[in-house]
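Presented below, as structure tokens, is a lone chain in the form predicted alone.
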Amino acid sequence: MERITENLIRCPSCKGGYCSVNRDEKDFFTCRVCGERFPVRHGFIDLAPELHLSKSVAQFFMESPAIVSVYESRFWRRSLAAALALGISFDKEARLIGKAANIANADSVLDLACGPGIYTRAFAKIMGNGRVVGLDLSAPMLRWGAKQAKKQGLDNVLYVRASALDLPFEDESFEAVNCCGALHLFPDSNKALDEVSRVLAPGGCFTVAAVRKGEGLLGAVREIYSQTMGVKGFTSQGLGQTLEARGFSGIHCHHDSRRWLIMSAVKQ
């Protein structure tokens, strides 16, 4: 942990030093500048200890034991069902993101709202050297990600627990951030992009996946019913324009059909 942490976590307290194992107390991070101790359990550094935000009600379903135990399975986020919903399968999905955002080049990459660590694990797996940071507020969520990575043995993997709004990182940290099956559950979304924008290096490129808002009347109602339950659709040109309005160019839409769209933009 000590070699892919290093010069990587930026106190949020502080904003001023970065945090780092201290030799003698290896299950918490110390800032080296303000001296603000961190936990390290059950596999993630929790940045966020006494952090308690409201959740909404898409927020607090995908924090239950039951939904992150069969998350990344066939009953979930793999099943034939989230496909025909979605209009594009998982596997399909990540090849496509992995592709568009040159991953198994990568020597960083962000997995923004990574929650049980489908595609931060994945990730790992092509980059070889390369570090990969999987950051989520969901500490059941991560409990998961990080006993799989422990399983499958792979020591390239990081996982925060921190909010998507203030990220603990240094400008330009990352050559690639990813956010897939999360902005659309953010409760500032523009904060968020703010964020990403911030910590992506230029030339570095930002994928995302999100809930893809409806047309016409139905798709106003489902829109209506989908805010009061916390999670908020997009259209592809809207979202392009706030991602070109934060730097971005060569913004592509990958896929733009039924409850789904997939993106990806290169910061200048």
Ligand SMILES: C[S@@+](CC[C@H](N)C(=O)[O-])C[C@H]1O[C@@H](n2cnc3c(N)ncnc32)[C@H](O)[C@@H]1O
Contents of the next structure:
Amino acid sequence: MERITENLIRCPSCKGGYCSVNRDEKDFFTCRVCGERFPVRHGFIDLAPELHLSKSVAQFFMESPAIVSVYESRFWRRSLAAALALGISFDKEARLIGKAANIANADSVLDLACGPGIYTRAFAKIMGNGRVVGLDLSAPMLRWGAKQAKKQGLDNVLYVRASALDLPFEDESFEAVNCCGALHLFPDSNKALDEVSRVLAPGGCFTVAAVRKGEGLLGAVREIYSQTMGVKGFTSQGLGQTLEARGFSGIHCHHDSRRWLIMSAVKQ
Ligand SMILES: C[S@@+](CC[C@H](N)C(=O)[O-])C[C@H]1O[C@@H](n2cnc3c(N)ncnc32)[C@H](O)[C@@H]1O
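The form predicted in complex with this ligand is what I want next, because the block you gave corresponds to the form predicted alone; please supply it.
Complete assembly follows, chain above in first position.
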């Protein structure tokens, strides 16, 4: 853990120093400047011990052990029902994302709102010596992901619990940031995109898959219903403009049909 956390985690409290593991206190990460301590538990560093997910219906599912245990299986993210609703299978989406972000050649990648790490661990396997950080707010998701990473002997993965709206990393820390299946859940997606732009190195790639806003009357009704569940859809044009305003170029829409949008952009 010492190797992959080196000069990576900016203290969420004072924002002025790096946190590192204290050799005498292996269960804590300590800020070298303000001394604040953050627990390491169940294989992840909890950088937001006081922070909890807003309890929308969608977020409630993300904390549910039953959903966590099937999330990566053919009953949820890899299900036929999901592929039909989104207009693309998970495997095809993953191939698109991996290629667009050039993951195989990246040294440091952030998998934002990683859930149990369906992308995090896949990236770790193809990155060799590169480091991949999976960040999420759901402790049950992270616990599951960390357990799987350990089982699979992946030593280049780090899981951290923190908010996507306040990333605990120094500016320009990552060569690629991936955020799939989550932007539509964030309470303030613009703030999260500000953070993505801040932590990405110039020339770094941002890949995103998110719920697509419906068209026409049916789409509008569906959008109202989705928002009551805590899911806010995007249009490719709207998201493209939001990214452009944050200094991204080369904005590319890879998939824009049914309920799903897959896009990539490069930070200038
Ligand atoms: C549907 S899962 C996506 C998991 C994975 N990235 C994928 O592609 O399948 C959405 C995740 O977003 C996380 N999440 C929601 N709001 C968040 C926030 N503000 N900060 C960090 N993670 C958040 C949830 O805990 C959940 O694990």
